[in-house]
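One chain follows as structure tokens, the form predicted on its own.
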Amino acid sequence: MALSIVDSCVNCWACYDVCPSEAIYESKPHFKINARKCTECEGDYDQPQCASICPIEEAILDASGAPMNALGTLTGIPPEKMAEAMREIQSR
């Protein structure tokens, strides 16, 4: 049981201080999670604190590799609407 941080992480430090098990550490090019220390906040919180505060969608994955904060969960914009808006912006 452990979460992971992927390359889209921007090293904003938001997750670092909220991890109750001190499993998150600075690395290059992005933060990482020590799988031996990560408890997914079980016993401390209802949900993993790193994922609840992360400002980057799909940057933190659960143990099965699914994003903890999927596309659209932070912006409130469904992925298909975001893609449509980006196409419109890029065509200008």
The other form holds:
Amino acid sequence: MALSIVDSCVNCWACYDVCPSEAIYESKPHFKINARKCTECEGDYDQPQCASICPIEEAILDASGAPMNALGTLTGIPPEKMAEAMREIQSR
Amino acid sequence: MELNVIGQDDHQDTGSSCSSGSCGSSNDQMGHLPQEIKDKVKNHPCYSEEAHHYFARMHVAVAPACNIQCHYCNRKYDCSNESRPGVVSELLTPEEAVMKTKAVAANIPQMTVLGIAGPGDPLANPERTFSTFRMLSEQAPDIKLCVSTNGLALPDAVEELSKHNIDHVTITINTVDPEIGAKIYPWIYWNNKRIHGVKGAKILIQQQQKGLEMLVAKGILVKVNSVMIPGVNDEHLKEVSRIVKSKGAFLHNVMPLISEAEHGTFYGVMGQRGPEPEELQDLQDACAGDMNMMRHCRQCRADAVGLLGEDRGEEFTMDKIAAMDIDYDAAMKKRAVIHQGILEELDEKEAKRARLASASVPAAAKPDTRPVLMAVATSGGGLINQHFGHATEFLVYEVSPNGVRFISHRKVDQYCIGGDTCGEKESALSGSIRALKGCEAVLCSKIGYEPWSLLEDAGIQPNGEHAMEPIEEAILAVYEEMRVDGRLDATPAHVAELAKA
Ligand code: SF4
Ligand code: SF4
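Output the form predicted together with the partner chain next; the form predicted on its own has already been displayed.
Once more the chain from above appears, this time first in line as the rest of the complex follows.
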């Protein structure tokens, strides 16, 4: 079982520093998790550390591919509000 | 009429504009500080309004990770505690950062300060931050080091900071109240957990205050930055100012929230506005009663290079640096001579001010004219030496019979990015004019015909007659002209309106 990092990652290094298993590595275009090394932090911490510090919603997925941090849960911006703002900016 | 630039001894006769006796003038900001602290900050461009015209600073972006989320920050960009939102800095390894610092210091000898401010939180990246400092202390001992932090990891870093001879730390403290904190910080990462809301804010506040106390106990200078968020912490910042001063912070810097929907921050998207220049100034004045305020902070980006307000980062990208051949020992000798020259110039200016102050007219004999705001276009050196049309920011000063005091810098671009603060397609020119709201004159080296008449229409007198003159003397001269012409008798409508609002 392992977590994974996807495109929305902004390469901030935060997860790399806190992983107890040294499972995270720098890569282009974004950081990645070595699935063989990732323990989901079991035995070390209650919560996966990478997903507890990552500031970007939907950047880290669980083993089933679902986002660990859903849209709106980290920034507090309701997703529909964000979508509306984006539409507004694009229409300028 | 003899007008003096406000000196250290005329705290008693403050004019109506000045709510408190300790409202520092630009030069007097450090007036109350013990001599050893004054000496420490004398050539620090971020701390001394005077020094920032002469000395340069640079930031290196070695600290990408962060341990909290702020509502004015979008982590796709740099941290906006210390940087402008919407900006991505060039991330460097500690080794690259050291190379870059030495290259800049050799090429810009006025560079005295190296700061680490992001793009995340420097102390959430202790290894990257401290190895940069360690190498620089060894290889470039003539450069001062400073670091900015949100404070969460500060108590654990104090011991290490004191070892590396880092004598300036900036803590961003936006509140001392966890309820308010929850409206600014949605979560923190603490003891291996993400902690949301009031609980997280409370821990952050405790760590900030503890860190502040520990630094002061170690004799390390602490500056406090606060972001003014109208309706969230604006009134509260007066209390913050009082508390951080009582704990020994030597300077408090209130910065405006910069918030636009396109930055993608919580505040930007949710429509939280930033303060108007005059609201910021009022709060800074109110806080000044408790504390020396810093008014010239530029909120520069995490990889800024140069004098405050300028950014020469483009000249020092890693590939350009790799091509440079730097002999740092030789550069250090040249730097020492140049620094000495600047310090002598600053000492001379100070002595002149002291002479003027001691010769100044007693309060009763001073004309009782009203204070006036004037803006200046400058590219450094304490002179009026910039073309109106080239100015990306203006320095705003208040002049009254008590002298000249620096109030703030106003960025031009900040007011013309569209949205609801200005018309859809506002030109840079009307942006400049908007930035000068409340001012009655603008001093620059040159100005074109079109802006001249538009400024006049807006009630702002353009003035190109003092090109290359020292800022404060020129402002006093213009004030005196206004007095003689009777323009100080009545407050113009556009200024009176602002005062009412
Ligand atoms: S879940 Fe834990 S072990 Fe796996 S990558 Fe994240 S921090 Fe490392
Ligand atoms: S913490 Fe998130 S955004 Fe930062 S590097 Fe890791 S996955 Fe990417």
